[in-house]
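Below, in structure tokens: the form predicted alone, a single chain.
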Amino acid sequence: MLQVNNINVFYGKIHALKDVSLNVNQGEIVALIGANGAGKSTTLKTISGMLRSRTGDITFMDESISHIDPYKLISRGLAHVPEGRRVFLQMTVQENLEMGAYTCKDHTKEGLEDVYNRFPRLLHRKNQIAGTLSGGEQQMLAMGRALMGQPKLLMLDEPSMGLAPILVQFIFDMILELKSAGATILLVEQNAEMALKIADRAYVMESGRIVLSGTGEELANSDAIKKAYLGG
């Protein structure tokens, strides 16, 4: 579904991305672990059209994205939700979820219904200003209005960053229910051992490139990621 290949982002004169390639296949969950500024978010805004690579190509769906502009790969069924959230903090939590299906309005009404059946906080906080959920309400809402999109593929960047245990326990059990449900998802996680439990298969990048990859479980019982990302 996505092929990232031999990418080079620089920011001003700091080489960020070096030669990094990945891919991620349907139905798949695929993770993307390593330490701050190891270059995870900068992978994912890239591919997102956020960035411009000065090398290589990015390929979704077998058509090249690689400038295409980001408005137009949400209409194409790429989905971003950004670390930090980013929800409109002056609407309801309803109108950033119609804002998530403004490529597909038809949809509309068939999406506000998914998205209250799998976070239902979210319908009993839907008329309530987007600023005052907690963290974990806004995670969910962000979730939620990338969903409303109808994604083929679902780039989540930190989704667990700042939750209390209880939440971030919730974020990876929707996670794969979004899997069962045919989703196809790219996780940029510093929460490793949680990563690699529900991957089927996890890239590692330090400063800025590909360092390992393989299954999560291979992953997860590799000495050399116990020791640097699992305490282990």
Ligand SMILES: Nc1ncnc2c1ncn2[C@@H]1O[C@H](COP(=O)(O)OP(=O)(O)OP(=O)(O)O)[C@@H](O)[C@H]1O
The other form holds:
Amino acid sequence: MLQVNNINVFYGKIHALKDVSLNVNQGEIVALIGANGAGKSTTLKTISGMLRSRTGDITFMDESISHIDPYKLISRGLAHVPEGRRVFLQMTVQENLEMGAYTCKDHTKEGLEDVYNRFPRLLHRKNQIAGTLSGGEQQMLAMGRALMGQPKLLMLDEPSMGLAPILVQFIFDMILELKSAGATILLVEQNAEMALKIADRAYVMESGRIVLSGTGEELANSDAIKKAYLGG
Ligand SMILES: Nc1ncnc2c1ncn2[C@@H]1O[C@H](COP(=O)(O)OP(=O)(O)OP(=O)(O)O)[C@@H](O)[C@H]1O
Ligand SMILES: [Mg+2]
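Next, report the structure of the form predicted together with this ligand; the form predicted alone has already been given.
Now the full complex is given, and it begins with the chain already shown.
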């Protein structure tokens, strides 16, 4: 479904991504793990067109998307929930969700029903201003808003960041549920242990490069990964 071939991305003189290649097949959960500053968010931003690669190519659903504007990718079915949630703080929960359906307005009613079913907390707060939601609720809203666009591929950047353990579990359960419902997910996570548990496959990044890849299980059992990311 998604193929990233040899991309190199720079911030001025900083070479942030070095020959990064990865792929995501339909129906998979693929995790991208690695330390702070490894280049995980940069990879997602490049896939969603917010940053441009100097080399290589990115294809989504068999079409090159390397030169497509980010807003057009949403209507093609690629959704990106960025780090730090980024909901519209001054709008209500429901207004935020409605914004998520701007590429498929006819779907708004069913979309809202679906999102409120998955996240009952959002239903109870539908008229609340998003800026007054807790961190976990804002994460649910950011995911819900992405789902409103009926994405084929959902890219999540650290959905568990800063959440209490019970909410972390809820978010991971939700990701598994989305997979069962047919979604394809590219998941960036600091929480390597949980990410590898739910991932079909995973890639490990270090200093802008992919240094390891394998099934979630293989990586969870790899000594190098245990040492670096799983506390021994
Ligand atoms: N706008 C920017 N300008 C300059 N350098 C940047 C910019 N954004 C990121 N970088 C650098 O690029 C590298 C990769 O950053 P990136 O945000 O992709 O890391 P990450 O793996 O997502 O880290 P984290 O786990 O902390 O979110 C880092 O060294 C970072 O300092
Ligand atoms: Mg990041």
